[in-house]
Structures are given as C-alpha cells and as structure tokens.
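What follows is a single chain, given as structure tokens, in the form predicted alone.
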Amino acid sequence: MACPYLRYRASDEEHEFDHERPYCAAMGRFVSPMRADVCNDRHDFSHETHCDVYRRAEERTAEAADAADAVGESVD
C-alpha cells in the first residue's frame, strides 16, 4: 500500500507540467522519483520503515489525537 501522504498532481500555483509529478502532502512539495519509489513502496522500500517523514507525520498526527483525547475533542 502506497503511503496516504503521496499525490500526484499535474500543477502547481505557478506551473502547469506536462505530466503528473509525485508530491509529498507531509513535506508539502514535490519530490524525486527516487523518493517516490520509497512511497510506493517499490523495489522493497516500505513508507513505513524507510522514510522519516512519513514516520514525523504520524507522530505529529497521533500526538494532536492525544492531545484532542485529552480535551474531549475528535480529530478527524
């Protein structure tokens, strides 16, 4: 499975590309297909194990649950 933060998009706020890049929704830019290889878990990479953005992602993501938890609210 694909990591949730990887996208692909066509363009950006001052560009229009003539193909589909890889964007990284967690470092909010793009990124090298090397990297995105990683994302998608190819060559035997897994999002989960090799990449530390994915990982400070969902420990930011888990830590604002806790911290909504704590306060009674939901984090969606």
Second form
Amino acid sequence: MACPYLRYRASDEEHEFDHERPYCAAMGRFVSPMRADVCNDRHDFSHETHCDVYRRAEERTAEAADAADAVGESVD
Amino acid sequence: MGYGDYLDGEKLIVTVATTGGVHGKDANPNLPEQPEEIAADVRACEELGAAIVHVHGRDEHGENDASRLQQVDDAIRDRCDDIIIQNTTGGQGPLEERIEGIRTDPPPEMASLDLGPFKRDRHIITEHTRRSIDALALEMRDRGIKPELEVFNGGQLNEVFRLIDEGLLDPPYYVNLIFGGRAFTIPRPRNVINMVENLPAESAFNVLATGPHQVPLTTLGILLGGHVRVGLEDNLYYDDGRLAASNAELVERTVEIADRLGREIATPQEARTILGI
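Let's compare: the form predicted alone is above, so bring in the form predicted together with its partner chain.
Following is the full complex, with the preceding chain placed first.
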C-alpha cells in the first residue's frame, strides 16, 4: 500500500517535467528515487514505520482532530 | 598500485556515473534518466575520454528500476563506439532485483559489487549480506563479468581480502574506494592514501568521492596511480553553488586535470587490458 501523501505530479512552483514524478504532499516537494521506495512500500519498507514525514503529518492531523473535537467541530 | 604507477605513466581509466539511484531531476534537471537520454550523455562522455560507464535503470517516473537496465544498455551500445558498460547490482532492492544487472543480454563487461551496506536517510540501510555478495561474485565469474568492488568504508576492504581468500575473485582486483559524508569513508586525503596502502596485491583502484570532494580526491587518486569515477551520480555540482550542466562537463574537467598532471587517458580497449577483461 502506498503512502496516502504520495502523489504523482509533473510540476510544482520550481520544476516542470516531461513525466509525472513522485511528490510528497506532506512535504510539499518531489522526493528522491530512494525515498520513493519508502513511499511505495517497496522492498521491505513501510511508510508508516520508516517515514518520519508521514508520522509527523499524521500527528498533526490527529492533533487537529483533537482540537476540533474540543470545540465541537468536525475536520472531515 | 601507487605513486610509482603515476611516475611510470600508467594510463588513467575514467568512469562516468551518469545517473545513479539517489538523485532525481528535481535535484539537477541535467541528470539523465531515460535510456536515450542516458545514452546521449554517455556518447558525449566517451568522446571526451570516458572508458567505462556505470549504469542504473530508472522507470518513466524517474524511480529506480533494474528491469530498465536492458533498454539503457541497448541504447548505449547503439550510440557509442566501444565504451565498457558496467551495470549496477547495488541499491536497496532485494538480491532478486539487483541481480538483473548481470543478466542483461549480452551481459555487461563489468558490474558493481557492493561489499556491504550503507545508510541513507533516517531508516534506509542497503542490504548486502555475505550470502548475496558471494552469489553475485560467483555469477559474475561464471558469466565473465569483471566486478568493480565497491568499498563504501574502510571495514569493507576486509571483504575484498575475504573474497580473494575464498577464491571468488580473479586478479587484477578492481577496487572502488568511496569517500564522502555520512555513510562513506571520511573524505580526507590521508584516508585515501591509507586505503591505497592497504589494498591487496594485484589490485587496481578507483577513487570515487562525493560532492565537493570529487575534484580534490580524484585528483589525489590520479597522483597515486589510481583511476577515477566522476559524474552526476556522485556530484550534482560543478563548483560551489552551480549545478553541473552535464556529465560531460565533469568528465571534461577530469580529463583536463589528468592532462595537466601528465596522465594519459586510457581508451576502452586499454582499460580492458589494465583490468584483465
């Protein structure tokens, strides 16, 4: 299972490519070929275990949900 | 090999590592990834004096893909005259994937053989056990493929001695000494000299140094009678703050340095003779 923050994009504000490339929506930038293996859970990698960016993004999401719960809002 | 070989006029083998498995075009847009793009770069480097090309395969997204090695090799053979193809068997994939580097048709004349793991990022450690090293070494010998022995740090030089002791290598042994930040041997001139002094007999060596260490330490390697590898895989910059315009630009500089130091450049055929291919 690929990381939910993995996207494939051909451009951002700095780069434009002929082909779509792996892009981390949590970091807001393209990722290297080696990191893309983690994003895609290739070989024995797991994004949940091996990617600090994913974990921090999930923590932020959880904190936002907790804060919303505290004021009775939904973050759906 | 050593300073005496420099004085004796041993010719210099230049390897170009055009692509690698670490960086993408977002790091340097001039890094070639697709087969035809790589082959065009290799042709330019061959014309400047590169005798060996170290090859990685990438998929259409720029991600590592060993199954693309065949297409890259075919494109290089179409475009180039005589350059020696050296496929990678490195990287972070399992042995079943990495062994693709020695199963292209025809097989490459050379292939890299990583002699141990190294770290990348926070959680990536490439897996190179003695079992996989031996399997690759044996198959390379069976297929007549010359291994380039990748020594990422000092301790891995012991693996060269082990492979020799266990009869898995044929001389001359071609040892690639790798220097650079974080994962590799600490990039200092004294460490280059120390590693060279610890090589087994009947060795030829190559110096690979990453980033800003590429020029000074490969220059030292030239003076010590060794050979050199340059290219965007190892160094994305021409100098401080300026991205390299091409692999050819890096090869051209190395050839100029060698010329000033009095080392003649080996043709691919002369490289075959030096390496016993």
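Numbering follows the first chain given and starts at 1. The shown structure was predicted, so the numbers you read here are calculated from the model rather than taken from an experiment. Rigid core: the largest C-alpha set superposing within 1.5 Å between the two forms.
Peer 1: Core superposed first: is there a CA shift of 2 Å or greater at Glu59 between these two forms?
Peer 2: Result for Glu59: no, shift under 2 Å.
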